[in-house]
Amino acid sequence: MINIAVCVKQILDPEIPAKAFKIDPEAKRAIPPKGAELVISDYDESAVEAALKIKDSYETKITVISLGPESAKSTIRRCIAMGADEGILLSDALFDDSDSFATAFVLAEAIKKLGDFDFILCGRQEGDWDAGQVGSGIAELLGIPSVTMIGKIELKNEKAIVERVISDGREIVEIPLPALLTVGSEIGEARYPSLRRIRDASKVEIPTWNAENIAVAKSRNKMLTLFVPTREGRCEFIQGENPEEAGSNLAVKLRQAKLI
């Protein structure tokens, strides 16, 4: 039996578009647009689809593990409708605001909790601030190795053969067990789950695990200020009688700006 653990997380829709958003300054949170839908992260949809590819050629148990509010049960649900076994939501106002760090170290108390496993899987970054650090967070602090960028994951002899993403091709890696992997979307589109098991999953329960239940970590950043960027844009057209003279203006104007 092969034992999965897949971080996954809630967040509004990627596709809502930016303009949307507004500021709270004081709370310092963004103001999503009323009936903003909330998904799974794409990458962590990935991670998800990796551990099924392993369940289609093996016996294996995979457990979904979320942080987040209690609607992020429904993203629990979806990654059972597409295959995985059960889940547990991570869920205290002691875990709101959570840095990287924080939210790695409650996960990797959560994983210690639930027993051992051979794989721990993420996807390669979050779909909302895109720090790409909590998977490779965990590892550190459970001792095990990792690599990141996956796309494609093969077993043997207790130990995993792993392609990485890398910006010029790919490259093999051999890991040993147990082992952390951030997946991207490299691994192959994500499949879509029957209404059938959509609709058996809508009836499975969620454990909840609260600050009481796991140790809690807080958070070692502090945000200072949270805004939408002001962009301008200025043109200067440059003139001259003829191309040679226009040209010549123009470079006078790149030296004056000390560009060349």
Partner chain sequence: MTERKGVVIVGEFSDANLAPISSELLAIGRKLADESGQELSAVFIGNEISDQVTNEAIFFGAERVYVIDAPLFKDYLNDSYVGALEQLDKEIMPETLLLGHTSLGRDVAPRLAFRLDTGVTLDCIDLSIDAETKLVEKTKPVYGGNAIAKYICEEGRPQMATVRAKAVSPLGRDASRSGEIVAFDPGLDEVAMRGKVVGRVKEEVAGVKLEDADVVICGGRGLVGPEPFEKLHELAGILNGAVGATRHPCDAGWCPYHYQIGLTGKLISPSLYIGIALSGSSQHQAGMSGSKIIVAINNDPEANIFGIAHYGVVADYQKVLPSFIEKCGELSSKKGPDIGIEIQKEGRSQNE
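It should be emphasised that the depicted structure is a prediction, and the values quoted were computed from it without experimental measurement. Here, rigid core means the biggest group of C-alpha atoms that superpose within 1.5 Å across both forms. Positions refer to the first chain, counted from 1. Compared with the form predicted together with the partner chain:
With the core held fixed, the Cα of Arg199 is displaced between the two forms by less than 2 Å. Superposition on the rigid core between the two forms places the CA atom of Asp24 2 Å or more away from its counterpart. Taking the rigid core as fixed, one finds a CA shift for Ile11 smaller than 2 Å between the two forms.
To complete the pair, please output the form predicted together with the partner chain; the form predicted on its own was given just before.
Only one chain is given; partner chains and other molecules are left out.
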């Protein structure tokens, strides 16, 4: 039996258009626009998919772990609907405003408490703060090897053969288990849960641990300011009698500007 832990975070939909994006400079965080959805962070969904790909071929148990508010239970349930087996929420006022260091610390403590895993999977980076370090941090705190930005996982003789996406191609790395991997969208599109599975998952109890169950660490980084950069509009719209003419007018314009 293969034991996999997947760390997932619930975030504000990262694809809200720039115009709707607002921040609270005092609280130093985004203000959710009306009707904005809370979603699973993109690459965390990729990490769940990676775990499910292993489960497709081997007897596997997948445990989903999320640190966040009560609402994150819906994200955990979504992962269970996708095919994960169980989930746990880490929630406490003391965990709020954790930086990546403190987040990785709490997640690592929870993982230690949950037992032995062959794989710990994370997303390559979060869709809100784009920190890109919690996965590596957990690996370091647990003292296990890690490979980041994975697009493919295979198992061979108690080891994992993984493809790491690098700037000019891919590297194939053999790594002993247990290992931590961070996953990118190269793993393939995440499966969509059926309505029946969504309904079943909505009834699953999600246990919650708080600071009485797990130790807390102090944040290392302090945010001084958060602001939205200003961009001035300057677009010259190229017209024409019809779109076809606009197309050739655009070429003429670029030629006049010596751009082509």
